[in-house]
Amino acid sequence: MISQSPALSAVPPGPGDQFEIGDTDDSLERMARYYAEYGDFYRVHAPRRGTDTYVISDPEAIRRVLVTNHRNYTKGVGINRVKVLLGNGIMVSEGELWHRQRRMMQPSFHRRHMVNFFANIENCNRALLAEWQARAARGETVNLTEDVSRMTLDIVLRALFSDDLEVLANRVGGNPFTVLADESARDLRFAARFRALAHPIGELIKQRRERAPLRRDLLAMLMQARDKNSGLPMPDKSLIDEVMTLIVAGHETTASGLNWLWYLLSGHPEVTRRLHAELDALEGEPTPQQILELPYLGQVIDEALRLYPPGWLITRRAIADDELGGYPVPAGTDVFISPYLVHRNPRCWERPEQFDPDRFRDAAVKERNRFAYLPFVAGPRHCIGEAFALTEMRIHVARAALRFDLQLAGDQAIEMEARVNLRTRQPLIMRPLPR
């Protein structure tokens, strides 16, 4: 129990109005407005739940919620809606189930395994860039938003299923997962369509067990994983839920990040010139390993994820009383962290609205508070697919930038849409100019 000392007698300031964060199209806009007025700690009243929501942007308070006192914070608002879509995978599960699944899955996403996916990532990029080359030759534009969405979906599906993706497609008369790229809504109707895919995935798992085919894809690694205590594999339901989670999380966030990155590069020619110079300095066609070692390329990606983090909202709920920034946090309080706001905190970032990849030079990173940058969350529940996503992004950006200078076509008004992920409200139409 927290003592009621004078230092803890107050509550965070706030606007006094009622606001269900995440339920309205202007949620992020309003949060940013409140942040500008009230700072790193403020509260809004959530009328549907009848409680206050604390919004925190202070790195040390974030460290406490996500790391040092993480056991006191469970998944928060919105998790039930995600569960309808993804089942009880590691994105939504809690307690011993989450610990067991995380331990079993973690080795499959170690950096040393990324080499297994190089060929798949390269092939998907090769197909996309061939389309862009043909369109460029005809003087046509490309719908970059749709194209990178299709590509990242194909990459994660082939990473999971390899050539069994064709088996699934033949069984149901086409790739059943294109619904993810074709439909932007994430409502109950979409959830029902997507959850129906659990059945063919389960059939594929059963078939693999019966035939015991040799595979090196993610599904094979997850099927071979064993609990360190019991020695047992994942139950089929858990395995299916994790596969469904990886498909959605591994596709949409990466596509959103790439979409924003190309938007930023198109408006910053000096950054583009430096990126091209770094790539052009390599002799011949660079290998994936060479690409992963390019410092400025990594800085460009990190800076794009700072300005437009796909996961723009992290929700937690206090299990027991706590204290954050000198304010009491009663049990049951919802605590929200917006990486979008944290990444633009002027106490942590100089000129926070400016696109400046140099802020991710090694020396600058070492001087900065680790919890001022959260594109993949932090702590025990940090994104398990971070290494995979960054590998995928680096290879795509390098391969595309070696061949094209992508420019926005016409006078497009680009707006943010902060729903499940932070996206552009309208698709980016770009002109691929051959280099």
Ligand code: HEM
Given for the second form:
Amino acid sequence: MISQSPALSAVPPGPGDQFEIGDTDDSLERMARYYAEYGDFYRVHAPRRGTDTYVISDPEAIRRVLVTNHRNYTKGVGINRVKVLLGNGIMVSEGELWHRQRRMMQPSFHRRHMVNFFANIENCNRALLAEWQARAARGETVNLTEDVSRMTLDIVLRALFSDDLEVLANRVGGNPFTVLADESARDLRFAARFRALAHPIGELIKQRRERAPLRRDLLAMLMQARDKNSGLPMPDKSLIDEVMTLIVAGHETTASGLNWLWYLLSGHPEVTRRLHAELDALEGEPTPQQILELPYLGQVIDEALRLYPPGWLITRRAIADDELGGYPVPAGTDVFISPYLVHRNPRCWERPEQFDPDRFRDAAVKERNRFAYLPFVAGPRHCIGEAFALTEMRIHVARAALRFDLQLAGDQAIEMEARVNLRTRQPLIMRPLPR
Ligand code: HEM
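Structure of the form predicted together with protoporphyrin IX containing FE, please, following the form predicted alone?
Every component of the complex follows; first up is the chain already shown.
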């Protein structure tokens, strides 16, 4: 007699609750509660969508969804939250369109091109640190959340448009992108204001095509990219969607990551001391290249992204039936992966709640399952901007930590806010103490 595995006829355990993950402000807290109760596979029902959602936190099942059987999964419902902003850019698109666009964009984000962005990253940091210096001299605090958000926006805009940012600003009477840093709501009103920016971007593209100025920025690279099969450039509509995608995907995530990192450092003086020691051991003003090679700095950033991954929810939907961890996954099931939960999976991480950059020493990383750490996801749809983000974060943290010890002012209670990104609900008000 052939006996059927009991797990294969079962569904993952779950609370039996109706729960549209991502729709409510307490989604992450609730997911964490269920995770503590049910473990690496659990199931909730989403009544509005009429589907089951499996939340998976087991690295091997995650490997299957993201890599070995990735063709069986589309991006899922999470993407609806950003579709209205990003049109058909690569964050959203699927199939042949996604594949073609990704292939054309990929080379611009290669590690070896990061050197093109050093000067602009350095300039944006210089401006920010001069502001902090002036405030420190007056004994004032800084709104770190706002400042870092403005800086990461500026960095991605300069990377895309270089000096043409001024051309765009002149055309519409001021930097049209500040709406991104100034407004935190990501509702339909915001989407309408943001999509209106497609027009000036389209005009800039036309102007560049007519005058063919010499530029080495991202927009120039995207305009020069050719599809390897057809030899054709991207149509303007795609160019605009990709530019908008890079602005949104590249700015808020990096800002959230840095915001959490400064929060963690301010509460861990021993880690700060080791970071300062590594920086102070360099002779004179370090070059960006030297900064990128600092091991402890890299570990601190990796560890901050572990505890508070800005992309806290990855959604996928099964196209055909599959099986994960012994559970059948019927076609149409939503499969959600929360890097926040996976990064605190006690089977993969000792003392997961503790901020400990040493867990990112080379030897420790080699021993761990690669799919236990997913700040930039993995597989074909992994973050295209990973090298860009890490370059930007390392240079910023090094330059700021060389000059200041940043301490949280007063006894602010800081809570998490898990919306499109994982942010702090309250802005971090910090005191920059010159070193
Ligand atoms: C700390 C900073 C960042 C984090 C944590 C982050 C995280 C992520 C995650 C989790 C995804 C996958 C989303 C999904 O599969 O549903 C993603 C995709 C993406 N990211 Fe990032 N990101 C960061 C910075 C950036 C930057 C700087 C850029 C560009 C300048 C960028 C551009 C993109 C794009 C275009 C995609 C879509 C890729 C595709 O589907 O082919 N990201 N990112």
